[in-house]
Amino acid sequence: MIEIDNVTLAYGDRTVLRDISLSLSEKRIAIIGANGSGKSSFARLLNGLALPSAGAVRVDGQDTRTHGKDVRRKVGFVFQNPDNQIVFPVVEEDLAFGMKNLGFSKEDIARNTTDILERYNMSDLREHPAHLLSGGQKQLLAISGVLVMQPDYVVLDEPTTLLDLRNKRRITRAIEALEQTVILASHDLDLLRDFDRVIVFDEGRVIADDRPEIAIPIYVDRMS
């Protein structure tokens, strides 16, 4: 369970959250809400990327202030954009990174890679050139090197925003697929009508969490 309690987070004079409190069990959780409204600075706060202001984050019982190193490996974050994810320039050297850091042997990191990278039909892309990868498979490639490090949670900031609809449709796939929790920052509310719960941001608050047939209705209004 990722526990968030009485936060508020700031940027400088900026308040972007406030009073937060909020449990998540669910296995499949969307956030969603306006350009500005919180939601992806939410998302970042869920494997310590960003710090709360005032009150706590746990992953686990585990705080994110005290436990980062512990949370990050618990909780994997796929950003929307894979450019900013991907620092490696070949493929299999990209997936490796992470894994090296968390102290995985050389058996361990090349099996991964080998699994990760035929679970997505990418094998024949193991020495490509990371950077000459079409957008769909760039966001594979961004999501593959979260799930090599086997973390419990996956944490998606937009991953079909920059997609056409044969790649969102991939990415799509691959997301229903994923036998971690899921916790989905989108816009797409069609690929959120399955999903357990969906909480909606609006200006740094939770106006509605409920599910998908409760709380996107409350969404699509509030932007009428």
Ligand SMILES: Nc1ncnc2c1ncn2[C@@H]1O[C@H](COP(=O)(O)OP(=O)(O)O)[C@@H](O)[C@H]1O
Given for the second form:
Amino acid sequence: MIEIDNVTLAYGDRTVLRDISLSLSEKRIAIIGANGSGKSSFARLLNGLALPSAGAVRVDGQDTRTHGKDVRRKVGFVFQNPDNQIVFPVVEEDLAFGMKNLGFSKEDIARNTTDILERYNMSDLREHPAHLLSGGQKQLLAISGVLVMQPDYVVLDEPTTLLDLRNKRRITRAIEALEQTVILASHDLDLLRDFDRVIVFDEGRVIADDRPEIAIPIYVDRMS
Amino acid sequence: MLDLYFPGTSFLHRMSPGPKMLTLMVAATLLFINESLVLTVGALVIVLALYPVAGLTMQQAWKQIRPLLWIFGLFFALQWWFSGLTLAAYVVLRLAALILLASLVTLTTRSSDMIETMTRALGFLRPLGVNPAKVGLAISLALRFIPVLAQITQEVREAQKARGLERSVIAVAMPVAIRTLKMADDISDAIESRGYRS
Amino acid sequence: MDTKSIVYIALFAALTAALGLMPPISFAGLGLPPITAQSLGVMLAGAVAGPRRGGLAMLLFIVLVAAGLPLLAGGRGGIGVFLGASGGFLLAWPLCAALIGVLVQARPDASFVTLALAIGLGGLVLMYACGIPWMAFVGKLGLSKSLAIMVAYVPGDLVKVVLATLIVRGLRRAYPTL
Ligand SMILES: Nc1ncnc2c1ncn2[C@@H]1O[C@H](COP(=O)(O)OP(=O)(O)O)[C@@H](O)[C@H]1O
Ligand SMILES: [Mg+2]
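Just the form predicted alone so far, so send over the form predicted in complex with this ligand.
Shown next: the complete complex, the earlier chain at its head.
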């Protein structure tokens, strides 16, 4: 469970999230809201990339402020632009990066790499240069790089925004199949119709927090 | 990434990068110390003879020299005018021998092997606070993002073409530099959220 | 060294490589040698990334070139470029970026002219101060003749200093926290 306890987040003198208290325990949670409403800032709080200016964020009871390392191990993060998340020139090197950081053994690294590439039908891309992958393959590699670290939660920040329809579907299926708890920030309403819970942000506040069939119309209404 | 390496199986290809670099350094120093035109010509002939030995052609040797022809011409003319033909020939042939020799190392060594050797050699600098793992990360990141930024540069040039600005340095370099700075923050976040502790 | 610094070092090395892909600006009409946008990378690295990150970014760049990657304008690379006539200019890049960084950091609110002066001192004066002696050495030319050769490059390099200054000021407007 992730608890957000009276959190305010400010960059300098600019407050972007105000007084938020939420307890996230469902398996599929979506964050929606207009551009600039604070979705990414909220997502970054969940794995300690951003620390609250006031209040606290706890993942399974561990404060992101004091247990940054443990929290990052538990909460994987997938960014909007896979090009910025893939940090090694070759597919298998990139997959190994997170595992090396966590001190996995050579055998585990090799096995997890083989498994994840098989899972996403990318086995023949193992030694491929990352920059020659298609947009969808890049996003799958970014997701894979997070999954091989075996997190309990996966936070995804608009993972389909930069993709065409076909790759969007591919990523959607991949997200649906995750066994982890998923927290997804997205504009892609199709992606989250089957979610357990949808939280709507507006100017740094939560304006709705409910099942999709109730929360989505509130968002659509606010947008029009 | 594409490097200047030319695949082969010669003894130069098989030689490991460290000794190859050392040999090059010693040979270059000797060439600089030596003042004799005859010895310089001899060195040049030996270097040229090594090209076929390494499975390389004379065209490949010529390609190393061609971009420098104008500077060779300039040096030759200046030396001839001020100091005579012998010195002019000596200076230009020495430069040619040096560059052909260095190119021989580059053509027969994979850049990845060279980088690995250089990173390993950095271990000696550990007492000075150099951390080879961090150097390795910086190198990997650079190799990863050179093609990304090259592509962004290409995209920006195409976008500016419509406005007739594809050759304007500012109209191209500025957006590319802005994208670079924006990426820097995201990449740092991505690295840290994948468990990297600096 | 923190993660951000490692990323900046890698990205400014990569940016310098990318700038090498821009076609050279030709001054043929004036009978001057063409200039490449690549050494703008040196000036931007120093002025934007700071002395340490900028200097190390340029060191990384020349290490990759020496390792055999064709990252110099025109697809050149390898160890040979450092032994040639312009080797000294290249080897000076880390120092130049570091000097620009130090000068720019000392005057964060510099006017256009002051900023251009800082960039010019590092990107032109120091670069020539390192490059010309090397050129004199490999060509056995003596300093004065080498200096005379380089005079043809001064106008182009001055243009670059102005361009770099404009770009740095533009970047600061886009990124006030720089
Ligand atoms: N590093 C930052 N510094 C200052 N302001 C920021 C920063 N990151 C985001 N913001 C601001 O915070 C607000 C929320 O941004 P963000 O969380 O990215 O929203 P979203 O992801 O919903 O588009 C925006 O107004 C944005 O400009
Ligand atoms: Mg966002």
